[in-house]
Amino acid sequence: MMRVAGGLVAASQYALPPFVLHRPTTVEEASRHVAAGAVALAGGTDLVAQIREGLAIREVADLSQVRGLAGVSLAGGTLRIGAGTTHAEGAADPALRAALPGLAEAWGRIATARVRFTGTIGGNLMAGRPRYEGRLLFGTLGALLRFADGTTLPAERLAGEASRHRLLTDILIAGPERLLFRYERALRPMMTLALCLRREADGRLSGRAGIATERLAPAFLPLPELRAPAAEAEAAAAAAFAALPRDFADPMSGNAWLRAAGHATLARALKAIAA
């Protein structure tokens, strides 16, 4: 930002200090630049926002020429989503819509139209901003994040600083054909809630809910095993929200409101899945 007599003026591209631009063509090359401190540039929507907020950049790794970072595929019972997949591409992908329609529907509702056609799911996750919905969606699904160095990390445990110098390549979801997923965002920004149930071989349903707000990173709440979600919805929602930490309190609402609204929203989601 530039400070002038009348206050603060958003910086333009003309106010940016010089930086080094790398244009890698392979995942390995891109990973080396990111590990050395370069900022990854994919869709650029979050990077531009960070620059306007005062981020100083010295090196940028442009990922636009790197092959293999985008796309959705299903193989060996695992759904793979490339980190370079834009929100619009992911939500419309036939493989995702067939394997996990609840995620495709939820993914198509996040962000604005401009961001959906430009921003990538990898950028959404790696930005580490609580208001970005990727971590809530994929954390509730139990997805694994795979990095270029071969390491993996559960999406629910993603922390910005811990992964800032690693290149995210894939999001992996095991057994999508056994998953039921629903996303409730009518109360956003005060609260959003995701629900994932997994069908077990004996007909039981196990799973969890994820809750987040504009300011709070997601909390993930285990659900008791279910056999009849519609009949057990109220009791299951009460049991889940009994585990919500007392310090999970957004300034806009507070813990008590989140418990009450979350309970009602989760019970409704369970009944909708059962239907």
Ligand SMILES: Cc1cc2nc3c(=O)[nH]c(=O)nc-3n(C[C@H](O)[C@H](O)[C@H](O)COP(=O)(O)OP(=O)(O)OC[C@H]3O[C@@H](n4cnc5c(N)ncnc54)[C@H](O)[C@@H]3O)c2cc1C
Second form
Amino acid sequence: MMRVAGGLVAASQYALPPFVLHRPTTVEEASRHVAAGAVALAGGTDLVAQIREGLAIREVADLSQVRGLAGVSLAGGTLRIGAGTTHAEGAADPALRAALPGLAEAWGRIATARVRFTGTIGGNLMAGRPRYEGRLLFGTLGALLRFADGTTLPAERLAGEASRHRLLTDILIAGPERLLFRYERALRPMMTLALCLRREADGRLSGRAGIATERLAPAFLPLPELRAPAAEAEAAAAAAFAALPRDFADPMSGNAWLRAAGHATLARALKAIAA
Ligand SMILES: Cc1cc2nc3c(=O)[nH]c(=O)nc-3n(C[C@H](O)[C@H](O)[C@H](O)COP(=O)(O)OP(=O)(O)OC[C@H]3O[C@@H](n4cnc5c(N)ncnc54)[C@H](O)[C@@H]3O)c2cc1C
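What would you give as the form predicted together with the ligand, now that the form predicted on its own is on the page?
Everything in the complex follows now, all chains and molecules, and the chain you saw is the first one.
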């Protein structure tokens, strides 16, 4: 007898118990199935792993035929990214590249080539795994997640379990033309860091940094107001990392290392963004 959830035998498609497959074509229909307990299936790149890890599924809502869930658009000063947009589509999208080139560049670097063409940003966020980068990128940008039931949630506050029965429809970023964004992932999986600065009307820059590790969900650190990010980079990085909680400590590195590496990476990112 196979004990799939116990991990004694690697699960495969042959070990899958039967489940009901729904093929909705509208957001409303898909949302009803998800609210009633069906598991959303987008690209499947993470869901397959969840099933191997023991997730029991009785009903699946395949999102591949749902109209209007994918794509990027800019309207009324807000950038909208559909949850069903794949990493490859998003990173290459002309509207995104024009409005927020730093995000397009960062998005183009996550995952492998195969996964980039199949995996969606909605799946990345809703999988709820700390090591996935979507929450760090969109949380640092101050993006809002919009669900089919009409609710919204700041990306930084997304928690996997609490959002299980909601269909994510899109990600909204207000005023992208005023945002400067940079992502540092050279130290991944030890540490990744995102930086977002917003240009205020009087020329001041406000913003925040986000830091995450392979195991730790992101911490978001406000930056002091800046006028000349290159000159103020070291002081601003020190002020930001003074606020990093002491219990933000990855077993692979520890809090002191994350503070030191985070400070150096943030100061470098501030200088680069100013240039
Ligand atoms: C080899 C490999 C390398 C990877 N490398 C990276 C990396 O470097 N960086 C990184 O960030 N990620 C990485 N990933 C993760 C990858 O980004 C995700 O697997 C992918 O984005 C998930 O998208 P999907 O469409 O396949 O989601 P699925 O597998 O279909 O779904 C994932 C989860 O999200 C839920 N879900 C999907 N869409 C919605 C929706 N619209 N509303 C509500 N719930 C939804 C599903 O029910 C499921 O729980 C990697 C994955 C693999 C397999």
